[in-house]
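First comes one chain, alone, set out as structure tokens in the form predicted alone.
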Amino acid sequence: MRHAAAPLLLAPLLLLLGGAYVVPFLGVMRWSVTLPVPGFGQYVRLFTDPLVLSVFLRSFRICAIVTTLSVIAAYAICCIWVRGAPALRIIAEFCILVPFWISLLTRAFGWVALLSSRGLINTWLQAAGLIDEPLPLSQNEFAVILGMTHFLIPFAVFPLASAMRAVDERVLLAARGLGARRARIFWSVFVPMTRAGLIGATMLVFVFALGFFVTPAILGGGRSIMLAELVYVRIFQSPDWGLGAAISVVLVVLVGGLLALLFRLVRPAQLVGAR
């Protein structure tokens, strides 16, 4: 009886997800093979158009760099948050939670105020006599990577923290009792035991980074266009709905493949710290 009621309880959620995501996605798929003429010409353009290929390569390169930096920084923060002294834990938790209280747009313009040619960093350096001309810190890939990494670090923290809290302290004590040094315990015991969190954080950050729009648009200044911005341009600025829809479909399929890979490598329970 209890199992028979489960589909009925899930029905409202499934209907909501179907109406909000599946139906619009099917419409986008239809655009990709019907506009401007029926066929798969837009998907051929994805692999032959130099502009589209350059945006794909740039997006994957930036996402890979951002993911690496975010996961490394998040791992260090989690070590303090989970295993540090009580005072350090409070500071780390404050630093993790505060970014969620500030909107993405506000943070992006905050980086503009810091990095632009008339921003705080260049102004201070020039006032100190350390530079004569402003450094090119904004409207480039450096600014995009910095802004995206700053936003995504907190999202990498939580799967890593769950994995670290699930580590059996007795294993670490046993390794220390056998004479292993702290560095050896960390790299040979602790890091492998948090593998599930590392994989989850990497996948999560990479998927989020693929869909970034506001930060690259503001900090890149149109010089570091990524996939989401290209879709926006093709849909709203240049009437090329077919290509924009094809890029969207490829992105959704790619994200779905990455999530399937994540759940193949790691059990969902491991991502929330269950043993």
Contents of the next structure:
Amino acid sequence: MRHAAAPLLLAPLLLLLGGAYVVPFLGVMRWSVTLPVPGFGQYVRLFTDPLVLSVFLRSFRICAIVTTLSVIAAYAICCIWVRGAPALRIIAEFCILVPFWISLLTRAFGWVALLSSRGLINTWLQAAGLIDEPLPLSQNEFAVILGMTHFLIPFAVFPLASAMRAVDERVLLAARGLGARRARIFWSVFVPMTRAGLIGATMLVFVFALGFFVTPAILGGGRSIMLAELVYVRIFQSPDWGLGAAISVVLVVLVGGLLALLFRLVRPAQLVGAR
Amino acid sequence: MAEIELSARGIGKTFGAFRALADVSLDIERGEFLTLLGPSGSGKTTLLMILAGFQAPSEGRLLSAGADVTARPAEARDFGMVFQGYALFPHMSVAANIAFPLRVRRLPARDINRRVAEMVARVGLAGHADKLPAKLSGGQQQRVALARALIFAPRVLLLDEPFSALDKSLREQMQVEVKRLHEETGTTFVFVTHDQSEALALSSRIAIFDHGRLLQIGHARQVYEQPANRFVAEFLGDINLFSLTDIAAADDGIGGRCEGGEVRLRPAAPIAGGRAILAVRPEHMTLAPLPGQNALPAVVERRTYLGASTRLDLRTPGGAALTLTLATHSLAGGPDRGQTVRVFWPEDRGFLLSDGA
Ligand SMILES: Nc1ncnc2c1ncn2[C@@H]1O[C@H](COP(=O)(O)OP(=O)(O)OP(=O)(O)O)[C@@H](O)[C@H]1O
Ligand SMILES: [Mg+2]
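Alongside the form predicted alone that was just displayed, please also present the structure of the form predicted together with its partner chain.
Complete assembly follows, chain above in first position.
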């Protein structure tokens, strides 16, 4: 149903977004070209300063790995959730929903408790006499990737589940009837038919991952700094607002570009599971 | 006796407490066009799924060339299947859809291309080979589904209501094409429909189902003209039913009382108990008197113009309803509503159904 007053219903949301995001972002943009001196010096630094460059590269590398792992894990969970035996479905659903009830911070500290040198895993392994020195499980990239992947899997699940639910069972039966075995059906029919979900999940997770702050900060131990943390450090610790602002602007433009691409490739409704 | 391609022996299927198929036994002859006909929910799709190997029967066996194939999985049966709604691969072009069974069988690319091109031409899709299924009309998608199911020369082609989504003229066109493909390929076709005229037009044999039971199987003419019971008679087309009493042998047939008059039927044998239902197809009845025919008086209740033909709904003085379908030109000025007419039919038309069915 369309109604002349429908746009009015959106007005509060638009006002909120404008006031809370657009206006402050314009301020950030101004900083990036005025601090400490007017000009595009900060943007030049972005591409020349070895520290900044290395953080960019590390961020993209970690995000790419995390995205790949999350989407693959989510795909497997989804196959069970959407197409598995009824008992397995309930377990899968539980695994998908429970993480949403636990805050990001709690989960990050959960991983610390598990992975740190005096955490559960190392203590157990030492008690069992399997290792002498604690394994380097935390305060490094491995821990960051693990924590981020764990957090992002549920976000990949919804676009994938929506794509899998849309697959017509009869098409899979047809493939069988034409002589295809399970692996063949999975790779040549099922996966291509869920392509929209795969693209959506990949881009969604990648965009989320780029903006990650808490998990890398807690599990990375300051050694594998990522972009969001670099912005934080430049603004709140070393007074280098111009650079922090320039990084922010580049990130926003990048994410905006990725989202625009995403919505060209996939209908937004497919991302949230609506059909 | 034709060779048997596949036999069902006492096939039953239950879903929970619900019995979808009960004790179905039939032989499918090599190269025949067998139609499974029945109302919605009668178990046709279930039987087809069992024949295809997508579902396992709860009881009974499937035999092929003397071997028990009940447990053989669908992908190993080498049967083609055309699903209701086509079930094409939406991400593959027409050519890739049709090539799929050959790719799965790892044929050399050259053979695949040649056979796909041949098949595309045969089903009239030349020029559409590179399109995605979503860009095709319903009839074209149907052809892709047929081509894909036939290209690997399956031993049997199973079709589940393939035309139910098509409009009438396209449906008739596709019926002709399916019939042609059947003749050209010599493949055994098992075709599901709930449309009796489609079944009669296409099939060499028809199996009629109701409530999961096989009621009758036979040649189209046989089931139409000698239905085993009242359900089959009524399902296969309009039919007029009268109760017939005092049945006694007469000449080479029988005679009896019907709606207050005397009628004869031959050839026929007297029935124990002396009562039965007399069934006559509307197309065998006329308003034109001929000597030596059966006749009944009836009042016209409604006259319906159907173009080339006109349908008359009548009622006998005894209260039995009957319909007649007559060429419109033969009724110029003919009987109107409320008029009493005499209805005639030859003594060798019609058949007896046991009473109480
Ligand atoms: N998987 C299932 N679970 C439970 N009941 C089923 C299942 N499949 C079929 N049935 C039931 O079995 C009966 C026969 O179904 P089937 O699909 O074989 O009918 P059909 O003759 O093909 O009907 P239609 O002409 O409507 O397609 C129906 O009452 C249906 O509800
Ligand atoms: Mg059906």
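Values in this document were obtained by computation on a predicted structure and should not be read as measured data. Positions refer to the first chain, counted from 1. For the two forms, the rigid core is made up of the largest set of C-alpha atoms that agree within 1.5 Å on superposition.
In the core-superposed comparison between the two forms, Gly257 has its Cα shifted by less than 2 Å. Comparison between the two forms places the CA of Leu13 2.9 angstrom away from its other position, after core fitting.
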